[in-house]
Every structure is written in C-alpha cells, then in structure tokens.
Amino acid sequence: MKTDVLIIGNSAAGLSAAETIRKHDKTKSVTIVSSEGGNAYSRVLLPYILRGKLKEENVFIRDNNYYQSNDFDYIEGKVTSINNKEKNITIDNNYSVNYESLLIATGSSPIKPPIPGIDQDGVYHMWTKSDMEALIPHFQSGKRVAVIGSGFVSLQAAWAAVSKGLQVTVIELANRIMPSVIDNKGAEILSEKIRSFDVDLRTETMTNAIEKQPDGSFLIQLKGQEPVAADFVIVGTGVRPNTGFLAGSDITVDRGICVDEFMQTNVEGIYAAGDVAAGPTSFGDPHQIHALWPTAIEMGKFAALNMLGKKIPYEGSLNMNVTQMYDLTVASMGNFADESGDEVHLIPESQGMGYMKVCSREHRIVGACLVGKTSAMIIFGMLRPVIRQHKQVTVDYMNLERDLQKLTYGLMH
C-alpha cells in the first residue's frame, strides 16, 4: 500500500493534521493508523464521564462517517518499525505501507514506577479510554480507592472517586502537590480543600509494595507508617511519549521526538507532533514537551501545513492547565514557578478570584496562576495573546481585567 501523507496516531494531533490537510488538499491521499479501536475520543472527557457528568458515548469526538467522509483510510494496528530510507513503516510485523511523508503523532502512555506489586489485576491508570471502561465498575460508593501520585490525571481521579462517594487515599511522594501546575501557595489551599473532602491526603510517602489480599482487596506498603487498606489502586506518576518503534530508525529521540519550529525531525519528510514531541515553546526553549491537548492540536495544524510545503513556522507552545476539583479552579500558564525570581504580583482576594498570581519579568508578564473561582478565567484568557507576543506592558495589577481589556483589544485590532 501507499499514500501521500500517512500519520501515525488517531488523537488530536493527528485529527488535526488530517484535517488541515483536507482543508487545503483535496487531493492527497491520507491514510491514518492507530493502535486503539474505534472512534476518536478526548481523553480530557475521561474525568468527567467517571464523575458521571457525562455519558460514555460524550466521549468521541468524531462520529462512524468521519473517514469515509473525508476521504482518510484508516488503519488499525500497530506500528512495529520505520524504515525512513526506504520511506515505508511495517504494522503489526506483518505488512507494510509507504509514504510521501510521515506525522508521528502516538501520543504517551503512563509511567510505571517500580514498586513491586504494580503489574496486577486491580491496579490501574486513567490515561485512555480503556483505563475509564475498566475503572467505572470500581466507583461505587463506599469503595476505597489508594491514588498513587499527586498530579494533574491523578487528583482528577481522586476528585471523581470523591464526587461518587469513594474512600480516597492520595499518596505523594513529593513534599507537596502538582509540582509542575501551581506553586506552593496554590498547592497548600488544594491541599487543605482536599483535605475537607475527607480525601486521606498524604505527601513525603512512598510506597514500598502493593500487597493483594486473599479477598482481592490491597494493602498499599507504605515506608515508615501503616499500610493503606484499598479495594482498588490507581496509578498516575507521569506519562512518557510512545518511540519504542523507532529504534533503527534516524530519527533523534530524546526524551521526546525532537522537531523544529516547523514540525520536522532530523530526518526530511517525518514530522511529529502531540505528547510526542519535544518541540519549540514560547519562552525560546528548542525541545520541550508539553503533553497538553490544545498544543497538540496546534502542532498537528502546523505539520501538516508545512507536509503541503508552506513552510510556515510555529509560534511555539504555552503550557497552559485548566481544570475543576474540589470546588476550585486550578489553572496556571508560562512561568510561575516560585524560583524563577520574575516579579510577582497578588491579585487581592478581596476582587473574589481566590488566590491569584501573575508574574512578570522586564515589564513583560510571563506567568499566572490560579487557585480560586472561574471567573477569574477571563483574565487568563486575555493573558495568553499578552504573554505570547513577550510584548512589554504596563498595567495595574490592582485593575489588571481593566487594563488587559484595553491592552488585548489593542493586540488583537
């Protein structure tokens, strides 16, 4: 078999790569290849569907005509090598396609830390949807769930299994909770929050093994205190990307697939995008992952514009998390971590948006974060176009929605 343009991954990197490419082609062949069954879904559902927000069929967002519609072969398999001198990549170890050009957009998978016990009926992720049909018959009230890990997916889980009236045990080896999505501030209000759903919120702990007990249930071995008791274990310790394929390719890994401000590998004709690929960011980094879905969306958009030879650069991806737990929003974007030594303003609680901190370096703002309410969100999406242009502003702080409503018209007209 051979295409035009072939893409590896049915997430939305890929999507949106495809339908960029139908958009301004209607002629290429494109063929899509994934290694999960059935439609395309969002994994950014996965959280809300457990909670029981959502149906499970609200989770695909592409219906049963979406291929044959726009004309995509898809594929489903699993992509076993690539042979970029030949220009052709082998499925399942048993056949091949070849290609005009390549997105590698396979997105990551959990990481399993090595605690013994960890491979085994009852202990789970919640990373795709498999993970969510395999976790829903287990939330039940009166359950006790242990979470392995503080992070974005994991406190998600915890807050889901707390909505449904599960016994939660967060364990944290870290000091501190969401390292990489709030500062201390913000991480010790959630934690208290967390804390007033009744969640056992433990941080500074490490499990030593996961224990099955001759009725099914855990006992999670904890180091210097009392094992954990659970019916159920859910792991999220991070996620690293999928590149195991690669290997005997040329294509340059590290940590993720590297790719330049248009979307390509080392390697001419292979481009990569999503939770994959290390790629440009805002702030001038040249390889950073940022395994979020609006990035990957972008990224997608700007590889397959320049597969179609436009050579048009990407703008490089902000971090940016958003989300509802414990009647809170959590949100953060750029930098805003407490050691950067940018200027840091508060925003006064008293204009009722919680704790909210933007920081700002050479009267350029650089970061927020946010612990407090959504009505604060207006302000972070007027901080984004600000925080991307690295344009130099001077605002009040103290009226800082004032002040960036005038600035972002101006940015924008």
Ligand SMILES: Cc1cc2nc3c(=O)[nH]c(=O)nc-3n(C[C@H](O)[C@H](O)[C@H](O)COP(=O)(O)OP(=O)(O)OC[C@H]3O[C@@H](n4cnc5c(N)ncnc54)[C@H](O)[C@@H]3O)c2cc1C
Second form
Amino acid sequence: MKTDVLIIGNSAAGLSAAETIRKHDKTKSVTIVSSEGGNAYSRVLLPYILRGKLKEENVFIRDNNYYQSNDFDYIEGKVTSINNKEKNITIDNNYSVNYESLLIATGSSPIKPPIPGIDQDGVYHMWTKSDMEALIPHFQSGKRVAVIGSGFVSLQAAWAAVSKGLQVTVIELANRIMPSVIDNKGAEILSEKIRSFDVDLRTETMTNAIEKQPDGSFLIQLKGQEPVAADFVIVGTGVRPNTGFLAGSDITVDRGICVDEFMQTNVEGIYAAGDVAAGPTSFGDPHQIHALWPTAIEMGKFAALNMLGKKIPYEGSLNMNVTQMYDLTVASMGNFADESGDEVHLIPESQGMGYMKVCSREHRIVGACLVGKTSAMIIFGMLRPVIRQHKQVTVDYMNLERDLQKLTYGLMH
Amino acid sequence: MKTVTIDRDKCVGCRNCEMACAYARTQETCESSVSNIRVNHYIEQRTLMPMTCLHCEEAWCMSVCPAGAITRNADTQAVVIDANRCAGCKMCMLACPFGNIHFDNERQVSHKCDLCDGDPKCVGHCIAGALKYQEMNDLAAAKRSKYDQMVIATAH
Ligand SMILES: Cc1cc2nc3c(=O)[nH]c(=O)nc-3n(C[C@H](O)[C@H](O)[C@H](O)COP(=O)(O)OP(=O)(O)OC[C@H]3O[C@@H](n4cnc5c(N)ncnc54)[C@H](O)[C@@H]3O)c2cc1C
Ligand code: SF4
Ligand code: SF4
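Let's see the other form, the form predicted together with this ligand, since the form predicted on its own is already up.
Following is the full complex, with the preceding chain placed first.
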C-alpha cells in the first residue's frame, strides 16, 4: 500500500495535521494509523467523565463518518518500525505502508516509577480511554483510592474521585505539588484547598511498595510513615514520548523527536508533532517538550503546512495550562517560575481574581500564573499574543485587564 | 459571511446590547454579567468599545477545544459552543485573544456569541446604529484576518 501523507497518531496533533492538509489539498491521499482502536477521542476529557461532568460517549471528539467524509484512510494497528531509506513503515511487525511524507504524532505514555507491586491488577494510570473504562467501576462513593504523584493529571484524577465521594490520599515524593504548572505560592494555596476537601495530601513522602492484601485491597508502604490503605491505586508520575519504534531508523531522538521550526526531523520528509516532539519555543529554546494539548494542535497544523511544501515557520510553542479543580481555576502561561529572576507583579486580591502573578523582563511580559477565579481567564487570553510578540509594553498592573484591552483594540501601543 | 460589525464612534454606551443579549440567553435576566457582548469604557481615550465574538476565520478557540464542543454553524457561519459537550475546561478562554468567551459558573460551561441563529438581538436593540448585522466589508475582513494572524500565524 502507498499513501501521499502518512500520519501516525489519531489524537490532537495527528487530527490537526490531517484536517489542515485537507483544508489546503483535496487530492492528496491521507492515511492515519493508530494503535488505539475506534474513533478519535480526547484524553483531556477523561477526568471530566470520571467525575460525571460529561457523558461517557462524549469522549469521542469526531463523528462516526469523520474519516469517510474527509477522505482519510484509517488503519488500526501499532507501528513497529520505520525504514526511512525505503520510505515505509511496518505495522504490527506484519505489513508495510509506503509514504511520500510522514508525520509522527504518537504522543506520550505514563512513566512507571520503580515501585515494587506497581504491575498488578488494581493499579492504574489515567491516560487512555481503556484506563478510563477500567476506572469507572471503581469510582463509587466510599471507596478508597491512593493517587501516587501530584502533577496536573494526578490532581485531576484525585479531584474526580473527591467529586464522586471517594476517600482520597495523594502521595508525592517532592516537597510541593504541580511544579510545572504553578509557582510555590500557588502550590501552597492549592494544597490548602485540596486538604479542605478532606484529601489526605502527603508531600515529601516516598512510596516503598504497593502490597495486595488477601481481601484484594492494597496497603501502600511508605518510608517512615504508617502504610495507607486503598481499594485501588492511580499512578501519575509524568510521561515519556512514544519513540520506541524509531530504533533502527535515522531519526534523531533526544528524549523527544527533535524537530526544527518547520516541524521536520533530521530526515527530510519526516515530521513530528505533539507530545512526542521536542520543538522550538516562543522563548527561543530549540527543543522542548510541553506535552500539552494546545501545543499539539499548533505543531500538527504547522507540520501539515510544511508537508504541503509551504515553508511556513512555527513561531514556537508557548506553554499554557488551565483547569478547573477543587472549585478553583488553576492556570499558567510562559515563564512564571519563582527562580527565574524576572520582575514579579502580584495582582491585588481586591480585584477578585484570587492569587494571580504576572512576570516581566525588561518591560516584556513573559508569563503568568493563577490559582483563583474564572474572571482572570480573559486576561490570560489577552496576554497570550502579548507574550508571543515579545513587545515592550507599558501597562499598569493595577489595571491590567483594561490596559490589555486597549492594547488589543489598538488604543494603546 | 454576515457578522455583527461595530462602529465605535457611534456607540453611546447605553448597554442596551448587553441587556438584550443577557435576556436572549437566559430568558429571565438582563444582567450584563451574563451577556456575550460587553461595552468597555476607556475614560482617558474618551472611547467606548463594544466587543463581541468576531467569528474568526481561523478560530483558535475552535481548534483548541479538547472536547469537540466548538463548531462552525453551517447556515450562519457562527462559531458556536455546544453546552452539552463542553467540559468547562476553559481552554477556549485561554485561546481567545479578545476576551470574547465567558463562563457560566453555575453550569460550569463556557458561552459566547452565536449570532442568535442569524437574528442578533444586540443589533436589534442598539439605539445608536453602532451595531449592524451585515456582510463584512473589505475593511472588516482585513481587520479580522489581521486579528487572526495575531492569534496564530496562518497560511493565507
Ligand atoms: C487525563 C489527562 C488530562 C489532560 N489534561 C490536559 C489539559 O487540561 N490541558 C492540556 O494542555 N493537556 C492535557 N493533557 C495532555 C494532552 O492530552 C496531550 O498533550 C495531548 O493529548 C497530546 O496529543 P498528541 O496528539 O501529541 O498525542 P496523544 O494524544 O498521546 O495521541 C497519540 C496517538 O498516537 C497513537 N500511537 C501511539 N503510538 C503508536 C504506534 N506505535 N503506532 C500507532 N499509533 C500509535 C495513539 O493511539 C494515539 O492515537 C491531559 C492528558 C491526560 C491523560
Ligand atoms: S477566538 Fe474569540 S473572537 Fe475568534 S471566534 Fe473564538 S471567541 Fe470569537
Ligand atoms: S470550556 Fe468547553 S468549549 Fe471551552 S475549550 Fe473547554 S470544552 Fe471546549
């Protein structure tokens, strides 16, 4: 079999690329390969479904005749190797497909920390639709869950469990939660809020082992603390790009697949996008992995434009994150870390947005983070182009929303 | 496509548009805080600026929605949110550079202008002729595409 455009991956980056190709070119054959069967779905929705905010069938984000109506070929199967010299891939170690140009959008998978007992029934990740299906029967009021890890995904899993009336323990090795999403102060505020929902949140706690009890429940053995009892366990301690099948190809991998501003790998005609790709950022880093949905959408789009030969460089990814959990809006964008040495502007609590911090460097806004109210999201939206353009601005941080509006409407420069 | 155009020199700041929108959305309140159109006042500039969704050609809110909840209406070309599919994740609010997406804290879903299925109530209630529902002229189209490019560099 032969196809003009071959896309490995049927999620944010892959779909964004396929749709961009179709928007500009009605004739090229496009084939999408995915190891997860069935229609495209969204990982982001898993916690919303587990907590009952959305119906289970809403996990699917494209309709039944999507592939047909867009004239995409769809192959269900796992890509096991790539031969870039022959320009083909092998599926399920079994048959091969030839391509003209190739996009790798295989995403990432949860890391399994080396904890004895992690590989057994009753210990889950929350990463795929099948993980969700396995977890649904456990999400019943009164059950006890231990969540290992306190990143963005783990805390959403814990929030879903709290919302459903489960007893929740969160075990984190580091001394604070969510390091890549909020600053220290934000983490403190959120931790306090999480505990106010009766979550037993333990930082600086090492998990020694997950032990199954004769009755099928678990004891989580901790270093220097009494063990924690749980009916099931969710592990969320970070992700790693899915690059295993690239061994034997000439594609350069350094944690992720390294791509240039055209989303092309070191091999001509082979592109990568999304969680699997390490690409340029808005701040000039050459190869960074954000592992975020909006970045995957953008990278997929630019990969497609360049696969069509348009030579349009991507301006670089800007990390952005938002979620609603524990009755708070938690969001961040760009550089907001405490250690960065940037100027810090705290938005007064009296403005009713909760804890919000904006960071700048030489009169350029570089980032922001929030643990507070929805009303701040309008500011985040307006900040995004301002951060990306690296423009020097004179804004009054006490009247930030108004000044950003004026910038946006061209009333001010 | 036809869209709501704004002539900011004509706006008198009466906020009728906000009230009309609020009522059309809720059928019970004229409270501005639930409206999809907002009139902003800039005192030093002596300017009023009603703002509502531009239904961007490259609608970044729509591309980014991880729930497939934002689509383009085939009849009106409006960019619309399906409240039944909305997860309430707020990514669209992060995506819109104009602050044109609002949030219903009670239902935990986002909402925005949907052009009232082709009969925008804000336009009907504008006493100053500042709002019109009309084919975008070249200027408006050019402006819109400039905004689009600000959202994300595009291929036009
Ligand atoms: C529970 C949860 C909540 C999240 N919440 C947020 C959020 O709020 N905001 C945010 O920005 N991000 C969030 N994320 C992260 C976001 O989902 C990812 O960044 C995004 O899905 C990346 O898209 P992708 O297309 O690169 O990869 P993926 O979504 O991982 O998709 C990879 C695709 O490749 C296929 N594939 C993989 N390997 C192979 C192979 N060898 N052969 C064939 N096919 C293969 C898979 O089947 C899949 O179709 C969340 C993730 C999870 C799990
Ligand atoms: S990005 Fe903003 S202005 Fe553009 S379509 Fe979406 S909500 Fe409307
Ligand atoms: S808040 Fe709703 S409409 Fe907005 S991006 Fe999230 S799911 Fe989509």
